[in-house]
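First comes one chain, alone, set out as structure tokens in the form predicted alone.
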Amino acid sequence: MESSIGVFDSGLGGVSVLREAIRVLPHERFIYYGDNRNAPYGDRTEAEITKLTLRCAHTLANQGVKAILIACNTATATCIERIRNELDVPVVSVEPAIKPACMQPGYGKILMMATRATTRLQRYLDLQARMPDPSRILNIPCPGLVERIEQGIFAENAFDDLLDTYLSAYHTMQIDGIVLGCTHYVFIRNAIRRYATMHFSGACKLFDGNEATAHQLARVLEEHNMASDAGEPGGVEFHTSGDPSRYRPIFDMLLRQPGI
């Protein structure tokens, strides 16, 4: 039997880029791996989101796995080097979609919706560097929202309360996008279009970086030549820190419904 492609998250929100990647890679076997104990991690330390993103990617890596796709912003920006050093497989990262906000046309801000920990940390803010005009850019630390998701809540009109609190003093800007820069943020895109939508002028176009990441997993596949041969569908593996019983059903069911 082919290996398995690890895919890890602090929690829910992987399931998102998971699923762009079954689509582009329909035939390759994935193990899902959700630290939903300890999620989130975006208010934690760098320190212990370093300590839970190794043991959890040492983890998949003693499951045999060919390549490692680490599917959280905030463990991207705090340690994805030291992943990729430790680790003897190829890795793969998710990070926030600014790069194409900040291409769309017109003088609007740009939010960056994110955890505390993505917003602050070095590796974004040298990403955040790099655009044509970094200050366009506002970074908004959201805590609460993965909370929130975690529990499995969903509706459009269930987080109105937190997005008021972080994005109502930006009700009189243009604002031509809004960065999905955690991935968990996927899951309720249609609440924050919602909101946007009643608040906002300008486009508020939605950008997350997960097909942009699912084709970067094929690319390294290609490039390692560990690309799946098989020619029936592959499979997904749901493991969990949190209860099982609790989780799968919901992993189940994001990885079901496209919707959400």
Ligand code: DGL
Given for the second form:
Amino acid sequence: MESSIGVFDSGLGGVSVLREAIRVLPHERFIYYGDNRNAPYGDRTEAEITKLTLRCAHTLANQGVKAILIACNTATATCIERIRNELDVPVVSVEPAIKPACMQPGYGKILMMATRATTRLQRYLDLQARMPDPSRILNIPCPGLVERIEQGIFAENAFDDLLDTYLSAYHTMQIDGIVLGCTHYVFIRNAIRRYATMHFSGACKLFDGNEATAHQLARVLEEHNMASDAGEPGGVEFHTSGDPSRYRPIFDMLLRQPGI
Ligand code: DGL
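Switching forms now, from the form predicted alone to the form predicted together with D-glutamic acid (DGL), please provide the structure.
Next comes the full complex, this chain leading.
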């Protein structure tokens, strides 16, 4: 049997990237590993995030995967170079989609919502500095959102208190775009859109890096001659460091429910 592609995230968020990867690469097999027991990563130190991420990446590599998709912005910002150095397989990773967001016309701001770690780490700050007008991007750490999502909460009106805490300072501003800089946030895009429509002026277009990352994965597989033969049926296997009876049904639901 052809070998699989390993997909990693601290928890449920990476399923939003996996969904795109399956759409772009329907004949591939995927092994997803969520470190749900240790989520959220975003409030941890760099050393902790690196240790946890490397352990998970090696767990996937030990399963004989042919490539690894890091479906976690926090892990990318913290230690993508270490992962690439330590693993023998190609590694593709997601990053906050500030580049397409900055191409959005208008004179308003771009809000980049992400974990505490992503917004302070040098790799992300370097990416921001390469944008044509870095000051247009306002970085907003949003601790608490991932905890709630990990509890299986996705309702449109279930995040207003936290969104108020982090976004009320911008209520009077024109906001051209909002970057979902954490893969978990893609699952609450309706809550964020609803909040933005109520409180900001401007287009408030939402951006995430998932589709671009899935296409990058397809390119890397092609380059390495690793793409699955079209005849093979694809599939997904879910693994978690948390309680499987609690998380498996949520993984399945997130994969299959297009509305979320
Ligand atoms: N889903 C993750 C990200 O994209 C990490 C969330 C967390 O564990 O804090 O950043």
